[in-house]
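Take a look at this single chain in structure tokens; it is the form predicted alone.
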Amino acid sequence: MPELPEAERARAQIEKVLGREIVAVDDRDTYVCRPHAPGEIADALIGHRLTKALRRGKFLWAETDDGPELGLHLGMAGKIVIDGEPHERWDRFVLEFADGSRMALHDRRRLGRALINPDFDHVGPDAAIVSRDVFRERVGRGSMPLKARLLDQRSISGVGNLLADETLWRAKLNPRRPAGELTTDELDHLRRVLRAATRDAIRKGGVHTGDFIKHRKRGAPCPRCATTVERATIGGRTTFWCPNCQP
């Protein structure tokens, strides 16, 4: 499932067709387009060029010249192609350009967005930018365990599954601690460790890269001291740990 670090790189796909004149626009997928009807979103961008294109946790929204915003969203599969061979059945939205490219949103599940003026008030501070301030008032708080509390889009954004049990593991905290009971000492370190596993995630190429994420499965060693790796389900996730690491 795309996390923070897969859709910092199709944002950086976005950039690459900044500028060019839209011409053409498909969204007809109704589901993928909801709540706009097929044309709407064409009505709204034809003539238009993207100029920025923009994130905040796993949402994507690039603005326009004098035009509205288009939000995007990966959802569990998608991705953004550029110049891609067209796909019938898999491009649920595509823009063409009045140079002969064309961006789709890929997606083979369907579960991907796009949308004109997108509404984020609800999407929490973007993980990997978060100041210490800020990250020490919206994580260390509550008895939610910490992995909810990571996984809480609404305290801070862009971390999934398993960008959560690799900073976790990374940072040595259990993930059935009471994010509450942090130090101040502790949520400097998770912060720290989270924006470092981030950043190692989108230079290798996604969150799949991680030292852990390999060994998160049944019987597996921690590939730090060799304890076999725990399992559990936390905040509603499948969730893996080292009990000797982190106690």
The other form holds:
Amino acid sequence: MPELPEAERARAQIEKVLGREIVAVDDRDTYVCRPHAPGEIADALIGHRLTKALRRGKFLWAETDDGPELGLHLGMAGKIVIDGEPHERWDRFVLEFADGSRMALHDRRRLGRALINPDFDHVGPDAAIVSRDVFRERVGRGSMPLKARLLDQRSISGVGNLLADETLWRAKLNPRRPAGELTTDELDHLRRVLRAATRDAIRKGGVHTGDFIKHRKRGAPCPRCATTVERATIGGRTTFWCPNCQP
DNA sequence: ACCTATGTTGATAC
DNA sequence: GGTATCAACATAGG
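Could I have the structure of this protein in the form predicted together with the DNA, to go alongside the form predicted alone above?
In what comes next, the whole complex appears, and the chain from above leads the way.
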């Protein structure tokens, strides 16, 4: 259930297999490996080694020694598993290395991606490291609801539904506010809170573990003021917020 | 049994 | 162009 924190964890997993020669690739899932035909990714990667594991927002990629780049995305339910029990049904993309080790994109939902030479032109700067000026410019514009703007990976990347709700709650900002109407001070505050919430989530191992956001259910009380939270669809996603704290 | 859901992409409509 | 909505993917959980 990945957002930026889970993607960072996956990136760290990929680092473990850097430098190992790729001897086999399972790229038979034509949906996950689209637009490639079966065997295309295998032909491009076999004989090469991954040399660097990189991430922007939720998008992952690995560089190789004189070979193409390998792009990976976890979708809604994917994870990177190193040397795990092979799973025929849910291992959607697999690399096997000369030393016998194995890296799988394990994804029950099949919404993950694996592809060669991914194009990230449309992906905005990473939410965890975006500068103050760039954040002001890219987030504080347009008539879209603030929450929808945060979820738009072209504006900034890495924020998913839960991290967006948690961040707006901490920042005491209403998810329906038109993004372009925020003041500079509000945008700066939002950026600080977003970075802090992201760091917290990475430290806790992800936004879905434990109690990252407690009030995300119908009728729940706001942890700050006990007001019953509101629920609505904003930016196409279920949104919870406190009408008292986030006016 | 029915409804909802963590994400992205691409099509379509205003 | 900016914004909004929906379908597609496959499974789990309430």
